[in-house]
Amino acid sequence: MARLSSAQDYKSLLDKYDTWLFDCDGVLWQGDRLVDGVPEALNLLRTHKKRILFVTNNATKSRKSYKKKFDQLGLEAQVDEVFGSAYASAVYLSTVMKMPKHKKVYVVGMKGLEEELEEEGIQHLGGTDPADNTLAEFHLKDFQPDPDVGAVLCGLDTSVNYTKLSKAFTYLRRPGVVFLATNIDSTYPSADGLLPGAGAISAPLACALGREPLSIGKPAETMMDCIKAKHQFDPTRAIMVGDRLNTDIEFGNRGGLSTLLVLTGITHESEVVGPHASTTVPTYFTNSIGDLRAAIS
């Protein structure tokens, strides 16, 4: 593991690598506060000829919704340069599980999942309907499941209910209903701070059943599979830069890629090097992707 400080540091990253993946909250912006640098650090890259992929956990926007935050935000970006843990979950839905067209997935989550499982023809039902974001009492007497549904997928869902999670846990207990998450991460960085993450959503479902959900998103190897399929690449010039040891390093580190860990976002210096480092060890770290404005001469 090195720290990269000087310019040189950044001048040889930019020799080694031309496949460069970005994780998006903590990296490139909090919130809706691009971080210091980026604009020019992106430039510089495609500048170089690199090839740039975002790829997100975070499931409450679609490709296409990312696509709008980018140009508001004057970053350059394309859809098919962004890979979401919802387009991933519903790429899985539809090519790996290969959910037959009559079955239907409840959603525990927002709108971009939705969007995204609409995309790949998945009939869904929870989510944003009406019906089950209320805080109306539960009453299971009063529930008529529907006998179509084949999964249940939970992403970050800012208004989680005592309803979705007792109809996601209903049907779950049903044989043969698969339960997955988006991801699971632990927490969600705002632009004012730490949040609870999707990982928090499901966790109730994953008490209640005693079983753990599928995670789609970062580490898994089913998101790596996701982009290797939509883009040809060496993974041995290829690095993956991250906010986060146990998803984005992690990721990369499992996927054979070169990793690159700022702190601008869930990761604190002292969780890198000292007495209580994490066994999960970036290739490289430094304060942040901004720094790489260094290697502009």
Second form
Number of protein chains: 2
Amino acid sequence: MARLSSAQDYKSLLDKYDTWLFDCDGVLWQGDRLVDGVPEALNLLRTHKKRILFVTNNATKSRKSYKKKFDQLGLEAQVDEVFGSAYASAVYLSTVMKMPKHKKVYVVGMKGLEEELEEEGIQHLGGTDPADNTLAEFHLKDFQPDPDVGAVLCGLDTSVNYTKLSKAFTYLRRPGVVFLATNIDSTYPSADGLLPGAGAISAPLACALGREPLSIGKPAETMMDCIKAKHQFDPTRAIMVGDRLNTDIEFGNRGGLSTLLVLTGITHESEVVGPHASTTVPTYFTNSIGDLRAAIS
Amino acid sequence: MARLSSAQDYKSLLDKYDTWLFDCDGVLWQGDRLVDGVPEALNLLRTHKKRILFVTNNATKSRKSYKKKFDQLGLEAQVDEVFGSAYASAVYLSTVMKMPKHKKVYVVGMKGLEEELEEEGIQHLGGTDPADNTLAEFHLKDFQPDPDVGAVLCGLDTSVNYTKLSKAFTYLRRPGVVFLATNIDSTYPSADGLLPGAGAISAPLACALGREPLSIGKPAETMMDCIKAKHQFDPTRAIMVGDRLNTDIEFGNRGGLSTLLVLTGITHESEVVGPHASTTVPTYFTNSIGDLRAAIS
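What would you give as the form predicted together with another copy of the chain, now that the form predicted on its own is on the page?
Now the complete complex, all chains and molecules, led by this one.
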């Protein structure tokens, strides 16, 4: 593992890699605030004809609404450069599970997740349905489960409640109903600090059922398969940039890519150097992706 | 482990034990339905001057409201015969943690839990407060944490939502704030079937924090200490009757009591006999506590 510091370090990084995969929250921005120097760093890569891909576990937004976030922040991005765990989950259901058209997914999640399911032609229940977004008491006797539900898909859902959890639990107790999570990040970096993440939304179900969901997002291979289906690249000339060791860095390492950890998000320096360092080790680390600007000088 | 079947089995059980501890949900009743023969079985014990105690992990009700449930079902019970995990949690905060009077507890739980805290003179936030029972978006920047919060206490909360979870998470990230759960039963036996239990309510926080709560209810010793502080009894002449191996039976076994598993609740016979039996073994098992009526003949 190398700590990047000199202009030469960043120049050789630029030479070595043609494909740059970026996590977003905690790397490009923190909530609604751009990380310092990000526009310049991304422009530098585009000027050098690098392929840029954005790979996010955030499943609250579809790729289209994610693109809007880039627009609002003044960052150039194309929809087909964006890979979210909501999209990857929809692709998993349609192409890996090959879920029949008449089958449905019960969603514990938000609008972006529903949009990606719809793009893949997958029928869904729950999610933003007003009937399931309630704090009213839930009684099993008033619930008629839909026999066509073949999977429960959990993502970050800030409207999570006992009715959704109870319905999801009831479906998951039926034989053959698959338990999926867009991702299992334990926390979510909001603009003002950490909040419970998608892993905290599927945790009640995992507890009640005594089994864990299959997680689609980073570090799972499903996400990498999704990207490779659309973009061919040489892993030895590709680098994954992220702020989380157990998702981003693990994801890049597993895929045979080089990895660059930045310290603008979740991970503290003490987790990569020193006696308490993690066993997941990035190829490089630096304070911020903005540091790449040093290569310009 | 002995399977009880003959009238003689039940008669000798009656002779052997002076103190009878009962779990309630799944033993005395299922939701709002009495288990067959329960009134006769309890009357039999009272006629024989047995001490009866009700020991429940259900923390949605205070002892007083639990007493009302007995009344409604036509069962004799005194408030001081009832030990709930809500009560035990309040006693733990006041007598074991010795929480100073100016300190407060943030509650993820229901009215019964708040009532027990109030009985012990403990200040609380969250819980049934309408401000925290909302599906509106939560923003950390609008939240002013109360510096006097010294603990977060989670119980079954059918109004659980992202605002409560986010506030609880924020408190628990502060140094010295204690993470307690009334109990960690993964499921809750409602009248019409299983629903997610108290363990599923603290699970999102455990996931987001990366640490587990201290659980007060069965099988923890705290619950036994609570009972012993009020009632003296000889453990060798006491029996714990329950439907869950990992809470009720474990609780009785740890406390040096005999244990009787009934099959009217969570546990299937295959979990006590045969190749897949649990390592937690009751002293006795029988189909239903109603079978005790056989001792009358």
